[in-house]
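Encoded as structure tokens, the following chain is the form predicted on its own, with no partner shown.
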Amino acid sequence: MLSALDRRHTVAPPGYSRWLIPPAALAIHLCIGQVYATSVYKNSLIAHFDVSQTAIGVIFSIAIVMLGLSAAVAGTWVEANGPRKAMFVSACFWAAGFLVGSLGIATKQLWLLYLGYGLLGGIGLGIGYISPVSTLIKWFPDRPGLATGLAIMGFGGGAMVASPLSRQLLSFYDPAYDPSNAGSTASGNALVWLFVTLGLGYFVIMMFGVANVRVPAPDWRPAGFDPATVAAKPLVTTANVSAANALKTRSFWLLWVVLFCNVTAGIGILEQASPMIQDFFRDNGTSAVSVAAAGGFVGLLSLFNMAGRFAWSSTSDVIGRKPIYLVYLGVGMVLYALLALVGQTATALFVLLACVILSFYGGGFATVPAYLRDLFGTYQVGAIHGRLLTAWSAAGIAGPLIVNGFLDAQGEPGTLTAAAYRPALFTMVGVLAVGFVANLLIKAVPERYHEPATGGDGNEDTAPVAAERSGTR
């Protein structure tokens, strides 16, 4: 039965519609996107384990670190074995992470939550995140930004589903828990059953993606597509670079810095989103924003995170990858400064600034695979993408540590105000400035790193092992 997961059984027959692939990718990304909803039950975990914000924030950081590391290590394996097997492995690790995490909550062993949701779940995140990307780019060589945006928007939208679902499940499992009460926290038993329910439910949904994903035949291309039109755009190549050779180029590492800066600035805020909006509008110890409204804010951020992944990535097909990153980083600096200076003056202004910031954050993720395709071709773009996601791992540590470090020094959760966030927000302005400069320095990859010409259009589904060997010559 497991042989059905092999690449040879996933090649699409003639006439297969490429528009059936994005839903399969969405089934994976919507599930693993739950990682963005951890702030909804963060305070409940703090109360259950009786630890600091940083100690619970570490769970999120471990998951993001393992996402990047597993994507980097398994990138070539994913290319060799195909998206179906990769998606199945991802589903197994993701579900196992929830189940082991639930055991840690039940026994009050925080290290098991680190091991389960952080380590195992993080591996599922990494493999699941990259599993459809290379396949989508090969199905949509004419619109790579649109294609990756369609799939990766699901990762940003995962919290839009998980946030209200988690609140409802916690209320169901613990009738004493009141989402509308800022001081209410769910019981340990409710948290246990929340993790069990999510783990099993997500596994079933991810199997839909496993069953429906396909790879194009080696000689397939869209009707009317001319590869020569791609080369006419700035920074876009029709050549190919192996994953091993990509690591030797300056452009790869500059793009690594760009992604690191964009993610660091967004991820620290996103991980803290629910308590942050309550703290910004706290007066005399009482917040004008309820817990339920804060949970709705997390869902709204998820909507803009998701929409930005599709809208901004699709826009990059028109104006180019480099210009769109100048928007993400340059305008982002202005928005973070405004959030720090005037964000507390009106709830609507705070929400507007945060939503646009998160749309840039999501857009940065969705655009980067197309940026890689432009610079390095399609030959091993999935493996290169996996290696680049180590920037996400580093940002997963840096972002929450910066924010939580400043907040822990300011006071206890539930007592903070907008002023406590200003040092972290101004730090993020500086981080974005570094990314802005790095993006300006990105140039086309020199020809000495290109693979030997094969006479194709760069869309061949060639075995990646040979490319790894070529990087050692």
Second form
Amino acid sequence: MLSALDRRHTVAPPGYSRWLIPPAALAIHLCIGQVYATSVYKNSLIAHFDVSQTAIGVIFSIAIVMLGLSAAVAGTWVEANGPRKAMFVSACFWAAGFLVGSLGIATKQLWLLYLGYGLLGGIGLGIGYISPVSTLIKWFPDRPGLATGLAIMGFGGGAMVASPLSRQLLSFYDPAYDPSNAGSTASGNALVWLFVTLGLGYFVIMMFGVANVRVPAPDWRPAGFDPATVAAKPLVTTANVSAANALKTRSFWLLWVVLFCNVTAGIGILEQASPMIQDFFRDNGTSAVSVAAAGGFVGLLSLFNMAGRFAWSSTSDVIGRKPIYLVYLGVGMVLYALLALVGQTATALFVLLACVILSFYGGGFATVPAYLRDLFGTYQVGAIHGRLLTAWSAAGIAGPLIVNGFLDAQGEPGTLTAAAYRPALFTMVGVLAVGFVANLLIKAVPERYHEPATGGDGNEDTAPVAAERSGTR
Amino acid sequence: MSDDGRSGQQARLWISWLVVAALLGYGVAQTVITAAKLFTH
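Provide the structure of the form predicted together with its partner chain, given the form predicted on its own shown above.
The complete assembly is shown below, putting the previous chain first.
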């Protein structure tokens, strides 16, 4: 039955609309984006298992580490087996993660939650994240930034769907639970049913993606598209580089640094957003920003994070990938410095600066697959993307460490002011400067790393010999 | 592609985009309601 999911059975027939592919990709990313909504039921899990915050926080950390690892390790498998099988496997792991996790909650076995949501779910996350990327790039050679921006926007949108949905489901399964009361926790039974509902619901939605996704025929081109117009742009290649060879190039590691720096800086704000806005406007120990307003600020950041993924990635199709990262990192440096120096003068200014910074954070995620396509071609771009995502995992550790390290040295939470954030924010300016320089140093990949010409467009279907050769270099 | 195939594909296009638009629309609407608290509290 699984052979029906193989790449060779998913080649699109003539006339197949490429506009069926973005919703297929969105169906996956909207579901796996739930991973950023785990804070909704964190307190309920702590109360149910009667454990520390750290013991529950580890579940999220395992999932994110597994995301990076599975994307890096399974990238080549995803390229070889095609998007349909990858999406199906991702859906199975993601749904199984919820179901095994629900079993852990029902039996009060925390290790089952680690194994389920953390390990199995994390594998589903990694495979799901990269599964549609190279397919979208092949369907939209004329607008790869728009295509990958649409999909990766879904990952940002997934948390926006899952957060309110989880609150409403918990209220439904446990009428005593009040989501508007920060001290209220849902019962274990409600958590079990939440996990079962999300697991089954996400599986069904992800099957929409599995059913609709197709790879283009090797000789397919969009109507009126001339590959020469794309190749004429700086840094854009028509050659192909294997995932194994990409790791040997300087450009890959420079781009790794670029992504790491951009994500580290963004996570610094995201992770601390709610207390940060309250601390910036604290006078004589009392903040002018209420807890509810701080929650609103977090919501606004989510919207800009999601919108930036689509808007900036699409803009990169027009102005180029290197220039757009110079904007993310260069303008980002100016915005971080302004936030540190004048952010406390007006709430509107603080919110504006933070929102634009977060839009750059999202844009950095969404533009990177198209940047990889420009540098390494379409041949194994999904696998290369998977390996690059280890920068995300590393930044997920570095960003909060930098911010929390500085803040811990400044005083107790609830007593901090804008001045306490300056060392962390100026450090982020330095981090972005490193990324800015790394981006400037990125150059076209030397010809010795290119795959031999096959006569096709470098799709896996047309380049099996090159794939074998690349392993022997 | 035959006429039947073309109309079937149109239906798939509509359903697929409607499903993701409904999900995204729900998420955006709920987040806008939350974000509004920044300006009302």
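Here the structure is a predicted model, which means the values were calculated and not measured. We call the rigid core whatever largest set of C-alpha positions still superposes within 1.5 Å between the two forms. Positions refer to the first chain, counted from 1.
- With the core held fixed, Phe350 shows a CA shift of 2 Å or greater between the two forms.
- Once both forms are fitted on their rigid core, the CA atom of Leu326 lies 2 Å or more apart between the two forms.
- Relative to the superposed rigid core, the position of the CA of Ile442 differs between the two forms by 2 Å or more.
- In the core-aligned comparison between the two forms, the Cα atom of Phe426 sits 6.9 Å away from its counterpart.
- The Cα position of Ser287 changes by 9.9 Å between the two forms once both are aligned on the rigid core.
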